[in-house]
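Only one chain is given next, in structure tokens, and it is the form predicted on its own.
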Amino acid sequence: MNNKNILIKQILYLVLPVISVLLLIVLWFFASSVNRVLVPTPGDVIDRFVKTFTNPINNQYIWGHIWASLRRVLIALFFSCSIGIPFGILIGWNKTAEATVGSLFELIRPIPPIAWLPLIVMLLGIGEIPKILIVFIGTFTPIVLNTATSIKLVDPLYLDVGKMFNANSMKLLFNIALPASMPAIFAGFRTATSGGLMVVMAAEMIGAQEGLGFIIQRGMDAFDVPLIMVGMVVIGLVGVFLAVVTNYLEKLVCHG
């Protein structure tokens, strides 16, 4: 009886996915058949999608404008994880950091990436890097903020058993601490994957040539809700991709 309910269960699981995607569908069509003109039907932005293909978008492809967004979220991810993780391990591990540059950073961290978009824009204008500066600032903090979480949080237990076998300092930080802070530092990883994705579309929507912030734009401008639409999804269907991603470079380090 056990086995029937469990293989229920795992029935249930694999189908309930599909019935969430086909509700959202339903729930599509009778939007678009209330007002098609603010709400294309999915034919409408499927049609719309392969003509991105052939018909470029200011001389980019829909694949151009991918990889534009794309490359902008990787190059500040890369040194958002190059700079963030050091330093939250700093203060996570160290109480005079912690009181000193952790306390600079916790005045800091509630400013919304947004918000910095004029001041950036005024310093360095509208070029590639303060659209990968913005993007930046916007992974940087979840990556320090659970980095340190989980340094902090770290079972006291873990350490003492070090301790009795005269494990100095950076011994219990690099074999006890950091391989025990993996999983979560990887929970910053990808909340700082999808919230680059956010940043990167508010940025390109202000003085962008690519990028699927920059459709997103020219479909506003056009009155082309389908281009918009067409935006909107291929950035959800980018944000699955880099969840998949992270999630098997995840259970690779994590897990072996």
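None of these values were measured; they are calculated from a predicted model. C-alpha atoms forming the largest set that superposes within 1.5 Å between two forms make up the rigid core. Positions refer to the first chain, counted from 1. Compared with the form predicted together with the partner chain:
Superposed on the core, the two forms barely differ at N247: its CA moves less than 2 Å between the two forms. For V15, a C-alpha deviation of 2 angstroms or more is recorded between the two forms after rigid-core alignment. Taking the rigid core as fixed, one finds a CA shift for L24 of 2 Å or more between the two forms.
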The other form holds:
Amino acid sequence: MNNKNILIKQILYLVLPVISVLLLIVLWFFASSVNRVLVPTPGDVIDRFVKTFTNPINNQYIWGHIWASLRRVLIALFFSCSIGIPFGILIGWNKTAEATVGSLFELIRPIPPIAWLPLIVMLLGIGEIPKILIVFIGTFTPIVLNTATSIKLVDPLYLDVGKMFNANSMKLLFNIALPASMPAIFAGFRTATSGGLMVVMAAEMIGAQEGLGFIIQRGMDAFDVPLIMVGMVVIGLVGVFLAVVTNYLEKLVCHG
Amino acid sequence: MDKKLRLRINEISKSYKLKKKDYHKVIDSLSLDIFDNEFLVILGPGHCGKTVLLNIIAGLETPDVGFVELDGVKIDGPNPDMGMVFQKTGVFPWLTVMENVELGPRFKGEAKSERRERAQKYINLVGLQGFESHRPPQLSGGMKQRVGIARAYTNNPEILIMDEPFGALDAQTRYSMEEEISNIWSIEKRTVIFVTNNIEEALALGDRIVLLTECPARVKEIYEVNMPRPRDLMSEEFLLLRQKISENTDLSIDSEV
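Since we've got the form predicted on its own here, give me the form predicted together with the partner chain too.
What follows is the whole complex; the chain from before opens it.
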């Protein structure tokens, strides 16, 4: 009786996601049947996607555009990690640093990264560096914030353990507080990754010549709705790819 | 018995600020002498002062008044001659059992082969052989506390402070851990300061039992326990002493277990 119920539940949880996806597709087809120009069918989108491999958009196949967006995000992430993690450690660990540079950071932090866009475009133009800079602004904040908070809130018990073993403050920081904070730093990295994708889309919609944001913008200009949707789906897949890589890295660093 | 004084706790008091001008006194001019190689149990009710007292002895906190002396030298910070087993274990989840246990000597910069050998000895002593490369999230509560005990011993402390180490364990595990800690103490003589809120545990382990008062903590009475180890928890002597201590307290003990 009980076992049977459990089995039914297990099957249900297996089947329900499939049903949800099917329902979405049915709904999609229905919307397409009302207005196929504004809402192309899934088939139209797949056709358009396949075409991006043979017909270049602005001299680039789809891989080129994926790489353009991914490259901007990765470069920005590289810089926000290599500057943001040490900066977060500093303001999380050192009261003076928190009071000085930390408070400056707190002042600038609430400005959404996209709000910087016009200013940066006016100052630096529409080249590669301003785009990376804007993604950097979007990814820097969550990394600094998570690092600083977790370093600051590290369990005092762990530090007491270190003190009992006569650890100096460098050992307390690098052998205890930092490894204890790794999961939270990775959580910040995850937030930064999805934030970075969000910001890169916006940045590429202003004066870019390549990238997935550019593709979406081009689809809108040319009234090519399937292309817009291709851009949306592909950036989603890039997000999934980055999440998988991040999880793998986290397992490697934090030992599961 | 020839008793050599190791630790002298002299008239210490400690208060914590709750709100403005509202102080909560947890220790009130407490004095206590602790002798070499004795197993001293500090027995106290509920949530008052015990952990603070240990932290002061360990040098992690400072008393408002009074002082603690180790071999005649005033303590003003954590001392390498002391080791601590924490109530909440404090084992590091990001390190393996072996890496946790060898932490003290590693911080001192001792050579790897040397410290590993000693760590292995204590891992075996607490019965964790085969789990060296496991990580704490894979271990039970009792096993984590064993890691904590092995970690403290591996640093070769002369004085071992244990803060309700078995408080979070189930009764069964608790009994076997008590037996083991008593065994380890017989093999590896150290001065042990063991805090508990459990009379039975105190009687099973202590050479002397220091009964504390309720908040603020003061020494209410000291009992000498002269029963052979391992102790028979049902012997007449045991039960008599248990009743005597129990009558002297209105322990709301075991309330937090």
